[in-house]
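Starting off, we have a lone chain in the form predicted alone, written out as structure tokens.
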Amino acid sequence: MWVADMDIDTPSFVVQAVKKRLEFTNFGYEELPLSTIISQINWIKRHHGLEFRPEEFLYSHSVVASINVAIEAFSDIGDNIIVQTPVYPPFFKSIVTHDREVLYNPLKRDEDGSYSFDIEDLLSKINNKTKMLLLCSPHNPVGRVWREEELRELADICVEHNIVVFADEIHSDLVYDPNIHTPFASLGSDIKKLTITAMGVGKTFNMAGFAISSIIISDDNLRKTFKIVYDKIHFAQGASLSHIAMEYAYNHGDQWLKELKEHLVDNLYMLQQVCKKHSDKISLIPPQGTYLAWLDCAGMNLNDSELNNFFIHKAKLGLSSGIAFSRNGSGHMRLNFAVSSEIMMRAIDQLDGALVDFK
């Protein structure tokens, strides 16, 4: 219950899919096809509100892959990437492997326990060598839905201070009621002209194996830019399975969405429970999006390490360790509830034993 892809079945009717494309057994090089790139901008106007043109998007295995590329692009040698902790570890390694700067700006825990941007932390902090924001929304670890309001503070600061936005909106179809996703992009053209939009299909579908997602970027000199790295480093088009998947599935993926979500939700339920039953230990605050749920273990008093292994060795569970998403990241696991009702109550039933025998 640790990586972050689900160990639930793909959908069907995109396995049938690339099971008819098979059929035709010739796999010499095929670019990706504008039905493809169609079915995600319907999918993005019917879910997000946004409408976005078939040639701001670029192909990419991976959104890791993509910030690199947006790094070397966008920032020199020593300059400084804002990144907001907790967060996605692969942030820190991105930044820190282009010999760049991480200016942390750490989120701000609230007295109810949930997360929020601190602006005046941010301001303190940046210079003429801020160059770029690394932005998670939805958020993982923590699980908020950065509200719209929230979100155009963050831009009108970023277009002040000319600072390049990587909003890495993977997690955007995985938002639970009442909460909306805004799209970074959507908060106005200014901010459109220096946003750089990771999407796909890979956390919604459960289709990370495809290795297949998109780079939106609406202005035509900022995609430019983007472009002179990524076109020396040759991303191709992908994969011709990969396209008919990702293809189907957002033509054909409303209904079965739907039905996950609200599975998710009943996985949840089941984990809000125990930590009630066991409050005195560990507290958690209900995720707005993601399947990721980022447990509070700061009353068993166990040091990280001691965590990890209590969680492994008593509660027989592998989730991430809080601290691997930065130090304020400490007395903290991540959980993932992309699981069968068969395996959540199993790890439900295995947690709240090992809870109860701690002493």
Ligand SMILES: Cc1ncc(COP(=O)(O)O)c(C=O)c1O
Contents of the next structure:
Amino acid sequence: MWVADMDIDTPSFVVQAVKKRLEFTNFGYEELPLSTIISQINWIKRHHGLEFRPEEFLYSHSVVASINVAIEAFSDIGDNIIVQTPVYPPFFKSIVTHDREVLYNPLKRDEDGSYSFDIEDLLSKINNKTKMLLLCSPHNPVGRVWREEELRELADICVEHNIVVFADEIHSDLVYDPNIHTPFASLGSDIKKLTITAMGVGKTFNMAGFAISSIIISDDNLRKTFKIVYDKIHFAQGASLSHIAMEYAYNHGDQWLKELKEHLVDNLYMLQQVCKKHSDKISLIPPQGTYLAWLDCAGMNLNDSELNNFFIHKAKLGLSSGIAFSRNGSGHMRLNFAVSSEIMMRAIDQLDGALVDFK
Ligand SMILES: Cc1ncc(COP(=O)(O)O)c(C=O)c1O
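Switching conditions: you have the form predicted alone, so give me the form predicted together with the ligand.
What follows is the entire complex, opening with the chain shown before.
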């Protein structure tokens, strides 16, 4: 229940399509076919209401690799790049390994424990070396699906200060009613000019092993600058089995995704019940998106290493330790609930038993 992939099989129609492709036994170089890009364009239009053109798409084998290309392309050594912590660790690691400075803009905690952007803090920290924002939308690990008006406030600041935004929207298909994912690039033409969007099948259909995602850059100049680094390090054109897998997922995956989300909501409900029972020890604000639950374990009064030990040795559950997501993740654990009902029930039983015994 740690790394963010699913313990649920990739759709069988994707597997069947890959098997069929294997019958054609030539696996020479293959460019990302236009039909695959169109399948994603149609998916984004159907699910997120935004229409892109094929020429705005670039292939990537990894969103994290795309983040690294963007950092290299849009900032210089010593510049600073905004991250909103707690956040997926490769965000700040990518900045540091490129000798840029991390500009920490921690998420604000409201009284009920929910998270929001800290705009005041951000405005007090932006300076002329602030070149980029790495936005996680929906947010891993806190599970927020940012509302349009929240994103708009952030977008206005980025436009005013000419800050390039890498909008990591890899979790955007996994959003629970009544929440709606708002693509950052949909907020207006000014912000679209500064936005690089990453989307893909990796999380939605449990296809991280196909190593395929898209970088979408609408502005010609922004795309040209990105491509200087992208071409320099030879991102190539992908893998034939991944192309067909992605195309089938997007063309045939609507119903599968609907059923997946129903299953995830059921799993989340079980988790909420056990957290309610032990609310003096663990509190959970249900995620609005992603299959990741951010457990606030402050009530247990353990340090991070003790907390990790409790989950591993007492509950016998392998989760992600919150401290890995930055300092303000301390006292939290991230639980991946994209598992079968059987595994979920077992996990809940183990957690319940360990919490009953915890004094
Ligand atoms: C927000 C976010 N971005 C990117 C990734 C990884 O993407 P990739 O495997 O394409 O590098 C993850 C995986 O957990 C993630 O949560």
